[in-house]
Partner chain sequence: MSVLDVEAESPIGIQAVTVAETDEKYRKRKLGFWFWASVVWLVLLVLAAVFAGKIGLQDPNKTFRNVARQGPSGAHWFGADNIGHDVFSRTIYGARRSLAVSGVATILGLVMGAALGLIAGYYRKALDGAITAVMNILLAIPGLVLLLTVIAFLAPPGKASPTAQTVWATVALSVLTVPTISRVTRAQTMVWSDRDFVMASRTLGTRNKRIIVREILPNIVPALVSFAFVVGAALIIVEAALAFFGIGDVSGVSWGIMIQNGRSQLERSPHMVLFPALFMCITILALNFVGDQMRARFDVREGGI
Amino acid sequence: MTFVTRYPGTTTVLGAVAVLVVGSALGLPMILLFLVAFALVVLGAALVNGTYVLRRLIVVIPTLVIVTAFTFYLQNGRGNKHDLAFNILGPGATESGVAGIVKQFHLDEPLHTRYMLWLSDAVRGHLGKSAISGQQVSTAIGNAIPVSLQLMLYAQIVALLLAVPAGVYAAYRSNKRGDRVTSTVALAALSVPNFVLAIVLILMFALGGLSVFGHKFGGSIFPTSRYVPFGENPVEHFKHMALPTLALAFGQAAGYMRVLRSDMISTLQENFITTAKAKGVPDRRILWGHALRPSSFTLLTVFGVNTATLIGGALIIETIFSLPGLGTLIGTAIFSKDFLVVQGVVVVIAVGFILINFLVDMLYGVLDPRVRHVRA
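Which coordinates fit this single chain in the form predicted in complex with its partner chain?
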């Protein structure tokens, strides 16, 4: 109980994560779960930071409305009402069939009325049915979210494992050879687009190796292009996720490393580091115990932005490796003009983005006591 009262922020965040995990395991509608989780996080943040969160909250709702209205307009602003009907029914569409589609999707109403109809349904948790497959949009999203979240989680863990030691080392040896080599490698890694890296990885580790002037590199170590759920076969699951994870993590690690290095270099100039040094604290302890925490704010911000982006799925990586995540879902939906699916995914992405930003803001307080006291 003392934990709950002492750390209301952490408790509510854990609660929100629990709601999402338990709820999706029980098969409850995803939109409802997100709303509950969001409410919990807002409550926790309000307890920690007071009015600051409420001010932030004022922006959330208009943001959601504008984002969804924008995508709605983009998808429906052009073309007449028959276009969508023909798109769904195919070339053999009959007049009565078209009339049915027009009625079902309210295509004869003006644009703003249709948006309001969608919005009022969405607020009540009905995201509608996919025009192409007939599947409930919330079901489709619920199936896709775990894949994207797993990919995001693995990629971020690998990226941090690569980036933090490299960044700390580069800052420690700043402007010496060790730093220059690490920083150059990072800049080079940042310059390889992830889809190029994905192709090279496939070539080297899945298609039997890359031959350069007769020498073979790599081999058929990992399988390509299929998704195996974790529950089905954990070993196969990780084998299939290994290449997409690496393809995503590499570039992100480079970004994290550069940010951490530059922050750490300026932290190492602070007086408290000199004091620690004068006391005879070993370098390793200064780096990891004293300097890392105050140097990780920019890293946290960049990390938050990346995580938020990855909630929407890594479009290209998911497509290349045929992972049925949110990226694949929205990608195919955009091409087939399945606008209700696009709307649904956009809502999830926007909510996720805002949620992550809240979490990051609260983590600042956890990391830095100064922030905690100023705001409390």
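Now the other one: the form predicted alone, given that the block above is the form predicted in complex with its partner chain.
Chain only, nothing else included.
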């Protein structure tokens, strides 16, 4: 209890991690888990420094309005009302259908009025109905988001599990053979596009393996496609998610490792590290107990920003592995010219990116002592 009262921010962050891990193991809805974890981190930051949270909220709220308005304009600002109605209905549009769409979406109103009407519906979860499938856009996105969230979460976890030990080791062995080998492997991983890596992984671990100079590597270990919900069969779920997770994680891990290595090398030259060495503190404790935390703040920033690249990479990876996530949804919508689905997914991705960066700011407020004491 004393730890909770002394470190409320750290406690809430640990609680958020526990919610994600335990909730995923129990098969609870991923959207609910992320919302609860998000709320816990914001609560922890508010307990540490409420002024800091308020200042960030003052920036985030108008940013959300500007981004949604810009996205709405890109989809609705070109062409007259009949052109927009034909785009929504598709090639099978009729005059009566066009008139109905004009009335339903207020296409005869000024653009700013239509945006405010759309925004009032969007904040209540109403993003329109697909003219192609007849399904509510919010329902389609709600079905796809958990798959993408799971893929992104697994990829980030695997990336960190690979990057943190490698980055710490490379910094400890700076400019020595171990550092050079680790950095070379990281550079090679950064150079391979994730969709190329996905194909190699499929060939090596799903389609019988690869033969190199007469030696066979790999086998038929993992399935190549299909999505199995965690609640239906946890073992099959992870088997089907393994290859797409690795395809996304390797490039992320290489970037994280290079960032952490650079910051760790600088940290290991600080006076407090020299003092710890003079006191006879073991190297392992210096690396993991003294140097890692102050070296992780740049990594935290990159972690948040890289979520955008994960979303972009997921579009291709989900298509390759037949995962019904946001990437597959928006890809299908683009090719079928499903205007409302494209608009809805783009808005959700943009808002998600802003909120994730806001979450990173909150983590800074919790973990970085320099930020905790920021005042307005």
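Everything quoted here is computed from the prediction, not taken from an experiment. Positions refer to the first chain, counted from 1. By rigid core we mean the largest C-alpha set that fits within 1.5 Å across both forms.
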Exercise for the section: Indicate whether I330 shows a C-alpha shift of 2 Å or more between these two forms, with the rigid core used for the fit. Expected result: no
Practice task
Indicate whether V341 shows a C-alpha shift of 2 Å or more between these two forms, with the rigid core used for the fit.
Solution key: no
Practice task
Align both forms on the core first, then report whether N175 has a C-alpha shift of 2 Å or more between these two forms.
Solution key: no
